[in-house]
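Given next, in structure tokens, is a single chain: the form predicted alone.
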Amino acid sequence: MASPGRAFRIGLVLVAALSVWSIFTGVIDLTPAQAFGEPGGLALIASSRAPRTLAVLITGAMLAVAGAVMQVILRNRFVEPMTIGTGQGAALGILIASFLIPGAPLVVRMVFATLTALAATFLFLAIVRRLPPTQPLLVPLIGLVYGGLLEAGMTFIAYQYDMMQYIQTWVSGEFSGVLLGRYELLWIAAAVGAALYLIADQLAIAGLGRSMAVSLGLDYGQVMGLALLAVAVVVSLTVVTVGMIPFVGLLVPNIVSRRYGDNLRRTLPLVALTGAGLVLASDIAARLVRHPFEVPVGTIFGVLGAVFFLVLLYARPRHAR
């Protein structure tokens, strides 16, 4: 088995190759010779193909990191932000912002989305706090029901005010609308993800539980608050920009942890790189499967995620180093 460092270097090469493939894949045929030899080739890359590729990479990496953090602090391998109500809370916040302040800029929607995502996450934690620790599968089950209720409420409000088509943008993740000037908020998510790496050791200690973390001298409440706020910001920015993409935060951390363990300091870069690569591969497939039309990347990754998750459940666990 390759070490995390070697796996990261191999992953970088693969993601770089996928990035080049992504830049030359789209509705308009574009080859490297056309890009550098014909008028408008470089402009197309600068205004559309490159921003889209960067948006996909950041989204995949940050959703995977957010999922890894949620799994560690909740001490449950079957949860991720999109299945415990955080993503649905963010979408509900965008809907409320659009309803209260029509024509609100992206920043205002992002603020509303962050607040409602954070509130939805805290409510979920309050609900599952009294669950017996011997029944870990109850947490994701309640998360699915809870997220479904939030989504149903959002759909009801949208139906009442003739905004059904509007909310499809947020519940079906896709990157076809990403252009230069319409994805830059995702760089904030990238910065927040990098900040999470700085407190990776504290997050790992918090994952041992409140009693153990406090006995080791950790300010448990502060670390948990920072982690939940960071996850809410990452998810909100993702939903505002490209919509909800399920399974990324569930699948990727499980793949990495089964091979390399639960040391966040050691595995978080690999989690981010794996998430970026898998979402980029799904986005390329979404562009090719019905070319020149596109399938939402959330649909492609949802199908792949379901298959991989079943394999994960039934595969023999490996011993991590």
The other form holds:
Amino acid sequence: MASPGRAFRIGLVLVAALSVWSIFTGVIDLTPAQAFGEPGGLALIASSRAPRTLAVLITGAMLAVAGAVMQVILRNRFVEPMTIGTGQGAALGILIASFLIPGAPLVVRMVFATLTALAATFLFLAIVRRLPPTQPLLVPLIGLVYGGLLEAGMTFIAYQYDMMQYIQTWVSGEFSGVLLGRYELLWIAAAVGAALYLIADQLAIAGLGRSMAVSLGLDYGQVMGLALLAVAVVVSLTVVTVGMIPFVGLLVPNIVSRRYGDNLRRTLPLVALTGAGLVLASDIAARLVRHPFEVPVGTIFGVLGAVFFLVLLYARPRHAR
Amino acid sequence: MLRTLALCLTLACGPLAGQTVTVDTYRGPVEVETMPERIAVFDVAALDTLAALGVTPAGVIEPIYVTYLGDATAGAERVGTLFEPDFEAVAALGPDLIIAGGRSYEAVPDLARIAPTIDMTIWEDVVGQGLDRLEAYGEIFGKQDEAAALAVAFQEKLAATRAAVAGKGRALIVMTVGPKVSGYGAGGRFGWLHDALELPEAVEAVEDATHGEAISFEFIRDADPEILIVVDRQAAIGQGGAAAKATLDNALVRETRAWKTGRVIYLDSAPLYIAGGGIQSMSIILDQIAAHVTGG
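Condition change, the form predicted alone to the form predicted in complex with the partner chain:
Up next: the whole complex, starting with the chain shown before.
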């Protein structure tokens, strides 16, 4: 397997360039000269552009990491938190919280979202444990149905109480509401993601399967529990702050592991970087496609990610081996 | 085709010795039997105007989401929800006339198979069609005088509000949903506020999308309207204008002229959104705008 070091360095440069572009993309005209020459230029960057760019980078990176971890510990290439009910669980939690305690502070909603996201994930694991291991595609299929059921439940509640547009905020994620003071929760997600990196080796061992992991001396239950908790926290923080963004956690780990394998300690930084870069590129496009209005970032990512993935699939034989 | 169908059904199903009147509906003029005794109502704007006329329906949808119509529907049978009629309940009710439209628009042909149905959708020209509907109900229920009085009172209120906002500058209509904001233009579902009040738009490019255009706070800052009209979609779950205010109270919106001069008007979303075009709903909205502009 190739070393991801070089790709990481190239990626870092690309993401830095995208970040600069992102800082100067928005409804209010702002050129680099204006940013430093005119009053209000730096203030605009501080209050709007920088928070948005950071929020996108963290979200992209953490969703990709959450997806990679999920894929390794569940030993299935086709799962990711947003398609197996974790994201839907988080959104359901927000809905229940804002319904039970109107005007609840963000922290309360976040705790609710994390708890329901965890519950939804464990319920999903309990369901898929009964599936035959010879049919790996059944897992994502059940996941889609399961996520759909949770969303149907949300829609039912929302319909009864005239909250359809409200749940749409969480179901279709985008970054138009991000400002200084409105995204800081994501830093917690970043910290949790970094913590996942610390146990990357244990996660990789857990990915060998229960019996192998236990015979290698790993506390399998503890590692699985920690990893799922971390994924639930990351996902619910993202859903609370910007809403659900599907496919990031599915595409990015697959893109990276096609070339660099599943040694999480080596690949997780690249996974995070690729996720951040792709979502940031999507968000810049989301701001520009219908300027001055916004397009949901998930829509753009779906198109961009699919094209990127196809290119990678078809280009591979010429480079590898 | 549908019009002919509705017309045929109206004629075919009516009792022999009824007096009829031709009223304008969304699908064109339809002949309707006057003084129907049992009516089923599927549109909240219709319910609003009928309540103002003192007409009590025998069947209504539930929930109706707006609070000010609670008394008007007391004792009525439940015949479905905002979008979906419960056809069995409608058939069991055996109404003489069904008033549908708006969100139940698509159910009109099916409802027409049960009883004479008029499509009273209000769309685009909210004020004009709202007043047309008022007049039509007046004729159907023999309350022409009441309807005329309501129309005159509304026109006066409209003129007064128009005078109150005249010269106060350009306005931007936004709707807050949780932490996010969408913008509405003169062609959108709240556009009648621009037209009827002759309120200039702060941004002309906002398109005619039912649920508005997703916008960022930078968009509001860049538009810099003198009047910011805010529809809070979350008011339905008891968070009122507080949630909308919390969403908009940020470094960018604070820099707009509307925020600096206090011309940020929070409108109740249910009357505007659910019952849009109802005569009471339009009066409530105008009152809220007038109270704010003259007060501030």
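Definition used throughout: the rigid core is the maximal C-alpha set that superposes within 1.5 Å between two forms. Note that this is a predicted model, so its numbers are computed, not measured. Positions refer to the first chain, counted from 1.
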### Query
Core aligned, does the CA of A16 move at least 2 Å between the two forms?
no
